[in-house]
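A single chain comes next, written as structure tokens; it is the form predicted alone.
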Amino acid sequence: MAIKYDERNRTLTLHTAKTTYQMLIDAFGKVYHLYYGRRIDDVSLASQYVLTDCGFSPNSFENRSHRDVSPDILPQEYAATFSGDYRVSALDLITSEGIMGADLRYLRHEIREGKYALPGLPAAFAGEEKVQTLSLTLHDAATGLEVELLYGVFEASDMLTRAAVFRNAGDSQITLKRALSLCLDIPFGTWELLHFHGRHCMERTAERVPLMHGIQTVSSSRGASSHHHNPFVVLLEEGANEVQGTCLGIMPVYSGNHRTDVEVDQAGSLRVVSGINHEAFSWQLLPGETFFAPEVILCYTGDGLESLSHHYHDFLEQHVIRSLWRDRKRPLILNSWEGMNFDFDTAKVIAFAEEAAQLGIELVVLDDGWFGIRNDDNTGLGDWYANESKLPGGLGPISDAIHGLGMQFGLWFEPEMVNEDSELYRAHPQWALTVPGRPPTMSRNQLALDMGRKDVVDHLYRVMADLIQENHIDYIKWDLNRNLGDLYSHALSPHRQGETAHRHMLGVYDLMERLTRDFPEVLFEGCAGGGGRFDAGMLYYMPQIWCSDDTDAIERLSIQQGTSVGYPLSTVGAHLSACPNQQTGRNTSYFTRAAVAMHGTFGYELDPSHFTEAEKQEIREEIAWYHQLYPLLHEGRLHRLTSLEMREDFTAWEVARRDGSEALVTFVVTRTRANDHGYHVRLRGLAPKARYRIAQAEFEGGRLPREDYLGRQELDALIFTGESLMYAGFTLPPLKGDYPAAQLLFERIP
């Protein structure tokens, strides 16, 4: 079984295939952790925890004899306030009688078969693997308050899930200040913080820092998950690296407001609290409701920041990821934005799709400005019909044009927004989150509609639903492209304010599920001004999201970088833009950008008519390559063979199949010198006594470096073995010119 009870001992254990985690019961209801790590099989580790007196460390009433016992320095399950820990706590309340806190005591537990659900919100899914939950559930005799704790053990996958659940079972109304999904004590060692920050454009830099004696944060208070803090968070102990050492992952599967505490006490331990942000949130539990708090995903490994990132991978695509295109070829996309913007009309769109089809792209979308009266980003938000003045006819003559051509029709939407200057506000402006009194915060001209109220994500069901079915739509575009600013719901009273945020989230979920769900051949890609809702949580109703806005190939470097150590390569938005590049003025070539794309989704940004007959042929050369290499990219194994801080003069990553029998090599040269000596990396994921040959080997404009090895041999006639590329490593001559690129393809010799 993957979950024990020790009733002798008061233990209770979860085992994955390769880690354990067990929690005591005391003999007064007090839920202590101890340990989260390397497998240990069927062993009490409370002996490991010394009791020490340490002043101005309370004690619990029961122990106030033994000055030794307190919950300040403990290891807790789940800490709220005003329970005698001082250390940040997941829990935080005031009853309408002004009892804050709770000192939660344990109630019962059930260890039940499959995966627990969450109601309204996205959680990770048993699939085919066999799942048990434990059910561990505390109280507060004080306030009536219980808190079931879930715990999704996915034993094969080596995963765990955590979420709580909040009912309030007395007479009185409780309100909770800060419900936390998650609470976890590591009383030993000495951590690192390896977090992903950034911007519009920039979006999951990732940044390793040392932890401090304090409280470190990483959070969103912007209604998404955000461009600035992405959720996901790694704690990796001092020395670990790649291939190497202890990490511990922490993922909500989150979409709003969210936050993460670490702190290191005054004893050195160590304390992660995460879950939905408690800045300007509320929540109003009366007798008998119940409150549900998001999910997190956790991983152990103490084989490095890869194996990590390879467990997270495999879990969010057969665990998280639920569309029909998780397990199907995803079609190659060219998106109007960056070759037409607001300029277009119907015969413009339809020669736009023709001169696509003769490239070999697979699927045509219409980005901004189809719609209402939308000439430019000002006006026209929310009202989902078609622009006869620029589309006369509507959608219809488009769609069965591309159709006509043998490719598939997308559209872009911003459901969540509304212009002032549209038919929908001017009908309904209560729909908008506005505060009374107080001019609204602007961002683009646009407000955010209050997704929390039935009727609007009705309204937006129904025209976006009319529109797919109408139309033939075979891809939507899901844009965000502002913050929230002014939480005051007009459908909510003043005292439930606080709730406001969060339920604009369930709403948007709502939609999500409702659409998903009823249109399941729609490929749905997420997208908030690029990368600012990358999250597990938009994962369970879209397959891939548009990694980031900003298309420079060498931006995307560390961009793809960091997003690639807690997601998949299959959920990567990435396309080739033209140059000089919109958001950089920057110019790569072809190859280099194609190269960077294709670790993703891989598409275009681009208008294809400015192209020569030769630029024309060279991408279709490039979708040809693409295709070759697709099953190997969707399917194989990621490894970073370069640092993820990015410190050398160039980025090499491998894609390798699970059986070591193929393996994709990509350089990318963001510094170029004179006198150089190549670029040496140590490849993965091969197996170490086979044969291996370059079977293809590809650079800009095919120029093959064969006179620079000792010995003269030309590139694709040296013979490797796995050992020799894995170990001695590989060094590729020096590439010349402005950010070239290289990619070659590794073939086990039979």
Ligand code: GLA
Given for the second form:
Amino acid sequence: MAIKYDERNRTLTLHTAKTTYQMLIDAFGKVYHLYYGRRIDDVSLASQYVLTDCGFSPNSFENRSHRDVSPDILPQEYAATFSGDYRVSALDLITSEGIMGADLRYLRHEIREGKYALPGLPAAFAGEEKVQTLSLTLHDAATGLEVELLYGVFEASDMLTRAAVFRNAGDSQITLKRALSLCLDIPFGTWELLHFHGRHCMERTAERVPLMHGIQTVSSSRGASSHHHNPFVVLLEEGANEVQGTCLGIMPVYSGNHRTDVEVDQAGSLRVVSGINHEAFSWQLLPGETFFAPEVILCYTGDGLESLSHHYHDFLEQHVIRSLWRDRKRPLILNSWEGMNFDFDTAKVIAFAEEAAQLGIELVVLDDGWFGIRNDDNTGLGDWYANESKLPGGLGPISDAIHGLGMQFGLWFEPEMVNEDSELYRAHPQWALTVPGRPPTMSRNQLALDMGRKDVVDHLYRVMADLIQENHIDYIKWDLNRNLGDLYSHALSPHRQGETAHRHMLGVYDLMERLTRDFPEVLFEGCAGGGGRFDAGMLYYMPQIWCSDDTDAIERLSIQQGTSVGYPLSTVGAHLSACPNQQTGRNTSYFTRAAVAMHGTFGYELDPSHFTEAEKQEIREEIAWYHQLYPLLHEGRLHRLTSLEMREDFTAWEVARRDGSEALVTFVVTRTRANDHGYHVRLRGLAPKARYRIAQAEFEGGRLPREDYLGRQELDALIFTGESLMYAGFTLPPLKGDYPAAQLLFERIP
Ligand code: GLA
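Got the form predicted alone; could you also share the form predicted together with this ligand?
Then the entire complex follows, led off by the chain already shown.
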């Protein structure tokens, strides 16, 4: 039994394979949080908490003569404003009578088999695993609000999910001003915060900071999860690193305005609250109505950051990603964007595809520019029909030609957006989010459609479904190239405008749900100006997401490394592009570019007609190497061998088979130096007593180091054991040139 109710102690306990989570219901119905951490069986953990009378920390009415019992000090399971707890809260409201806040007390609980679902929202599913749900309902007598806290207990996966449902069981209208999914008190320990910040072309840069007394916030108010603050944070106990120490991950399954606040209070205790960002948010709840807050995926491990990453990787792949493509070999893509931009016609696209076929590309994507009057990024969004002046006869001839070459055909869309200069906007100006009387903010000269409107979603569904059917589309790149600026829906009444951003997100999810359900064979790749919406919510609909518009191999090291903390390699859209790189002007070799891009979905983003014959040969060899490595890269586990903050002169990634039989180690040197002593790493995930050799070594320009080791041994003659590679380590001789790379395939000797 993963969930236990102990009637005598009034504790509710959740167990996963290696963790325990416990709550206590007191005599007055207050629900206290007792513990989330390493597994502890069959005991109440209430005795950890000493009661102290702390000045200016109030008592609940029932405890007015027990000044040492304060909701402001004791860990709460779910904290609301105006409840005697001044720490950051998860719930804030006002009723039509002007009553604010809530005093939440236990109402009932229920233990159910299976995993709860959240209507209209992405959420983890049980799949093959035996999962239990705890439903714990609290209520506030003064307002009639019921808050149902949901806990999904994935015992074997060793993960928990949480969500919250708000029901107006009273007679007044309730306006939710803050309705978060998670409140988690962590009463003891010294913690640090790891978060993933960035900007366009610099997504998910890992930053680890100490916590101050006060509140630290990771959030987005951009209408998308954003390039700037990914909806994922990790709390690490002081001293924790990749391979040891306590880590606690908090990953909202939401692609819109999210927020996670971490507070260190007067007693040094931590509180984390997480869910929909309450900035510019409110939700009207009429009597009888219900509001569902999105899910948050929690992971606790005592075994370091790498273990936390592996937990999230497996969980997202097994319990969040639904696409059939999760288990299929992903096609090797050539995308037209960096190679052709807006400058193409039917003949050029077909010539592009013919070149691609010769290289061994499996799917050609026609990116932006194929529709409406789209010849640059100022016009045409919304008009999802072929640009006849570029593509006479529409998409059919291109699709036929690409399929005729034995490849698949993919198409770019940006469904949630519209240009003023479009048929769609001229016909339906009210379909865009614009504030009456105020000129809209512009971004890439486009406006956001009001996806909260059913007529908008229905229209987009029809147009996209027709195109998929008529043109035999195998893949869709689903882009989003601006953030929401003007939160005003022409379809909502004035007092509901605070609902606009979340309704917008629900409409986006609805459109994705309908298209992915009706076209399960289509491979959908998410995108938002690169990785501006890379989150667990999107992965529920799309198994891969274009990781960044920055395709420079060296910049990609930090972007993909930061991304890898929460998200598996199979989700990371990564392509090899031309040099000098379009974003940075940097030159790197094909080998280095391929080595980095194959730690993702791998593909190309350039014009193959520019290749010389020698380059074509190199690309073919690279592709063969990639196919050879594919099973290892997609079934293996990633180990980040160098620091997350990239303090070394090189970055090393290892992907090892789960049984330790094989491991690929990729080195990319970010700073070559004179008199270098080589690049030392300690491998992980090998069988300690097994013997290993280097089965294949691929170097820049094919140069194998010769007799570089003490004892004058050659690299391919070296024999190791798992423990020698993991505890003593392996040193790669220094490489020369600009950003050189090497890939070594270690193989267990039978
Ligand atoms: C975004 C995407 C790019 C490309 C362009 C097209 O920036 O991230 O890959 O599709 O839009 O306009």
